[in-house]
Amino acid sequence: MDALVPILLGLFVLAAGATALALRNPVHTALCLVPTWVGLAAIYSWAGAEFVAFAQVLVYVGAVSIVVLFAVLLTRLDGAVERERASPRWRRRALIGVLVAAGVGGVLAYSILNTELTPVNRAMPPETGVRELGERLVGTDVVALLAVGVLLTVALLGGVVVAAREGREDGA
């Protein structure tokens, strides 16, 4: 059962990432990246890297997803993605992308298969645990955490306002 968890988490991350790639709406794609990053955080947490999992959630789920969503809402694609996919160069570019991804996957698979994996010593406590990190975030670093939260909220609201304004101008 213990070995099944990372496999299921990996399948979840792959499914969420593939769904993000398959979606045509850039906003939906940006939002679909969030479960991908949450799945990666779950893998980090399962592997015993709680700090990396926490940083993954804080940075990618909290900040990068907002920045990506904000960038998507600020750029006016006006059907550029659909026009690009209809062009004949798109298939060639997609084929090159698939070949590059297959090459990178092959190198990773070769490296993983030829690496001796040593069992993780879970008895050794981490130097900085989640508890200490949480105490710092609500203690000495609470002002920085609140400032980041306000900044991300303002960015999200700005993106929503820009998107709502575009919808009114387009008549949607």
Contents of the next structure:
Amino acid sequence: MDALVPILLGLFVLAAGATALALRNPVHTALCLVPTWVGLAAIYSWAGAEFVAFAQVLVYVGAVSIVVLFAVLLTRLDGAVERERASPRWRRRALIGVLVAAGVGGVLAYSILNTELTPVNRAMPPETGVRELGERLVGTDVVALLAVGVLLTVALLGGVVVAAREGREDGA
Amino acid sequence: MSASTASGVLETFPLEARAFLLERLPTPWGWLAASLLSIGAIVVVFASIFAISTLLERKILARIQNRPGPNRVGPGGLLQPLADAIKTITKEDIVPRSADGLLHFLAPVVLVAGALLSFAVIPFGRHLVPVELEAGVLFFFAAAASSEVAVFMAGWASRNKYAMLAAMRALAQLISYELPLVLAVVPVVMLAGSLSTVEIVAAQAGWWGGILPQWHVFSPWGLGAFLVFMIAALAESNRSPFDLPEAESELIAGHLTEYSGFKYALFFMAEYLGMTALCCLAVTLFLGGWHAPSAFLEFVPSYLWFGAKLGVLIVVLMWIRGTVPRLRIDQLMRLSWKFLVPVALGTIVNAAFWHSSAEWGGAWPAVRWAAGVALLLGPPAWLARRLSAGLGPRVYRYAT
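In place of the form predicted alone, output the structure of the form predicted in complex with the partner chain.
What follows is the entire complex, opening with the chain shown before.
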């Protein structure tokens, strides 16, 4: 019974993700990501990582989904796909996309395969509470946190630059 | 002595009632029934608060505008919520032909479900906590996050330009004000050293000098964080003066335009539930939760104190709705990003100072309070002066 829960949740997440990919309407796709993220949060919650589960819902359902929806609504999609196909560089772009996806997948698979899975004692409360998590984040792992912060800032600045350039083209 | 035992009985009465009911059930169903009882209690109590607050709001707004308000149904209009309920349930449910049927249906459901979920972690009394979570405050915001998706679903699924525009506005507003709302909670979490709502209430026990309760609102950083939190909470629950998403003079009824009958009522229910939930959190984080304001008043059951503080907050929000005019969209955004967010960051600094100066002895507590108050008043005053530079003072010329 206890082993069945994560399997069912995993199937739910996969089903929601597959539905998101299969739907043709981009808004439906974006909304379909919400159950996927909630399912992931449920898996974290089952594993005893309460804080991560709630943070997942707060950040992904509350903010990322909205950003995705805004992006879908504020970009013109009519005929954009056909134009992209016609562009001579679409093959190279697709290749880069596949390479990046394979790289991320490889790193994830490597780290998962090299992690020792210890059976969780569900009767015991999880050892790492919120306080320990915070102390690790700003203590031992502070470099990683800062790196992520810099990365996000750069991404934000990039977004501003891209948006500003589009605005100038419209004005001209 | 008899008074204290009587209060003890009243204090534990809800627990006794629950135990009494659960004893009559076979054990395998006990845990399920216990959860269902908590859920049922939350739904019944807060649905009644919703009904009462609609009537109260209409009455208070009417009094502010110097008119009687609803006074035909029942004595003094007391049965008006009942009449409203019957009206909305029996009205025709219209779904536009071009609407996205499933999302149109799901939006009000998700909205109400999210609003109800957030009540789960509020400690309503000394022994009345539906779910005790280590990361309770985070759970509250996670549950409330679903409202943003729901508002978008309502606006987009209606296939109506006003609804769509209002949904975009609502999203921009909800995201902008979520930031100061969460930032205002950070100092509380820092000082209490816990994300658990129960422990945050426990951290507010005791009295300053035996008179002033040690609630967070009665400290310099707490007052600042509380004010930022309440302003952001007003905007999060789409209430006046931040009710732009449903500004009737510009967008008909916003994302509610294509809703009728019971679904329309559900939207209103979600709005009031969301407002009540945020007020509950404000009471928990800043106003001492269920703690009595004075030692000799502790004989009153703790949940009644919680209810009284909640009632005061809700009435204040209605009062604000009756007095303050609606903001323009750019003013709304400016208020959040240029004023509330920096002020909320300032309260975090203030809280850090308060925390590090906790051990000061002798005459230093006076210095500590003075510095705290300076940190409370300084940054907002400076920001307000800078932001309003070039905008005022306005000169009004009247015909003579």
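Rigid core: the largest C-alpha set superposing within 1.5 Å between the two forms. Here the structure is a predicted model, which is why all the values come from computation and not from measurement. Positions refer to the first chain, counted from 1.
**Message:** Superposing on the rigid core, is the Cα displacement of residue 155 between these two forms 2 Å or more?
**Reply:** For residue 155, whose C-alpha is compared between these two forms after core superposition, the shift is 2 Å or more.
Discussion item. Please give the CA displacement of residue 105 between these two forms, in Å, after core superposition.
Written reply: Displacement of the C-alpha, rigid core superposed: 7.1 Å.
| Rigid core fit between these two forms: Cα deviation of residue 135 in angstrom | On core superposition, this C-alpha lies 18.3 Å from its counterpart.
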